[in-house]
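Here's a solo chain for you in structure tokens, the form predicted on its own.
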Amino acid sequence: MLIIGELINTTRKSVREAVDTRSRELILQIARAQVEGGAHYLDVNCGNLIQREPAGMEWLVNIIQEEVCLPLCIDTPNPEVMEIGLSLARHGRPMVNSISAEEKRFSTVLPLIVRYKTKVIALCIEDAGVPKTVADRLRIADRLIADLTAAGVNEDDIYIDPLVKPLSTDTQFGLDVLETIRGIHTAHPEVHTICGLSNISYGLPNRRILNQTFMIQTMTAGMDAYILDPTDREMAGFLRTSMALLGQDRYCANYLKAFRSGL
């Protein structure tokens, strides 16, 4: 199970203010907390800074790596900013967040993946837009995997995001994601699947319960990576419990460790 910590994102007011004022201690505090929460990667996103994004990305990547040795997931819609982040990443293999089957996005991001030998999150979206059916998702996933591997990317380095959409707009959307996960792992057993969970509960009350339940359901379907808040102790507890029940925790060692730590 791969966990990408999502908290270093300038859409969060405190993070944006820290970047604007170059408050290194707050950023390091957030980074350390995610490490302690069990993250394997730290997502770095300052895309809403627009013209200030290149300087923001450079500052964030350098500051985080002063004290934290986890690899980074460089998260930006701007290929030039992505290259800045990847060129500065020095702990482990970085990850690209993200590529898609949209022609312009694919053609500009693929060279960076190959040049820096990264892992990659690949979104099931194409120029025609967000897929409406499971069949469309699987078709786009097949295309992404074929094109990435043809360029030399290993299947084990590909993380397909099936795109989670709000259950409040269509009660089929949760099932669509589960079916897509199963379909991808059946056709491509070496490829991984990943998602953020919060979209599923958008517009509904008690979102936390929906997110937690959906995480358990997607794990049962085969999801093996998440972008989430690793400092959420309740979510972390459900994650470790599910891993034990699904046979992903040898001798329940991580479950017992989590119990002793209070999760």
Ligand code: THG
Second form
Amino acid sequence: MLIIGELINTTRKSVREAVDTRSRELILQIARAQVEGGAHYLDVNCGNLIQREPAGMEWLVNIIQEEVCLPLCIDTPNPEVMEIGLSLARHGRPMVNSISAEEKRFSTVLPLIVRYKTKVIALCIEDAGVPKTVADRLRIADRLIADLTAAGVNEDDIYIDPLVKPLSTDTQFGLDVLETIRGIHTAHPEVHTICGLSNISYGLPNRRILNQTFMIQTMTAGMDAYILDPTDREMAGFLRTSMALLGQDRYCANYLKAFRSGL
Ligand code: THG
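For comparison with the form predicted on its own, would you give the structure of this protein in the form predicted together with the ligand?
Let us now look at the entire complex, which starts with that chain.
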């Protein structure tokens, strides 16, 4: 299981203010908290700064790495900002978040993945838009995997994101994601699947319980990476428990460790 900490994102008001005023301490505090929560990667996203996104990314990547040694997940649709993030990354192999099957995005981001030898999140979206059916999602995933591996990317470095949308806009959507995950793992057992969890619950009350339940359901279907809040102890408890129940925790060692640490 791979956990990417989502909290360094300027859509969060406090993070936005900290980046705007270049206040290191809040960012470093969030970075440390995510490390302590067990994150393997830290997502860095300042996309809503628009023109100031390049400078924001440079500042964030530099200060985070002075404090913590985790590799970073550079979260931007802008290839120039992606390159700034990747060129400054110095702990482990960074992750590109993200490439997609849209022609322009694919052709500009692929060279960065190859040059910086990164892992990559690939979104199931193409020029015709977000796919409407499971078959379309699987077709796009197949194409992404074929084109990435043809360029020399290892299957084990690819994380397919089915793009989770709010259940409130389409009540079949949870089921579609589960079928997509099963389809990808059947056809490509070495490739990983990933998603952000909070979209599923958008527009509905008690979002936490929807996010938690959806994590357990997607894990059961084979999802093996998440972009989430690693400081959410309840979520972390469900994650450890679900892993133990799915045979991903030898001797229940991590479950027991989590129990003893109060999770
Ligand atoms: N897939 C991929 N990358 C992603 C996403 C995804 N990156 C961005 C996003 N989705 C995941 N990251 C976050 C970061 C912070 C929050 C949610 C997702 C967050 N949200 C608050 C909430 O949901 O209550 C409110 C934010 C606000 O203030 O509006 O904190 O799906 N590949």
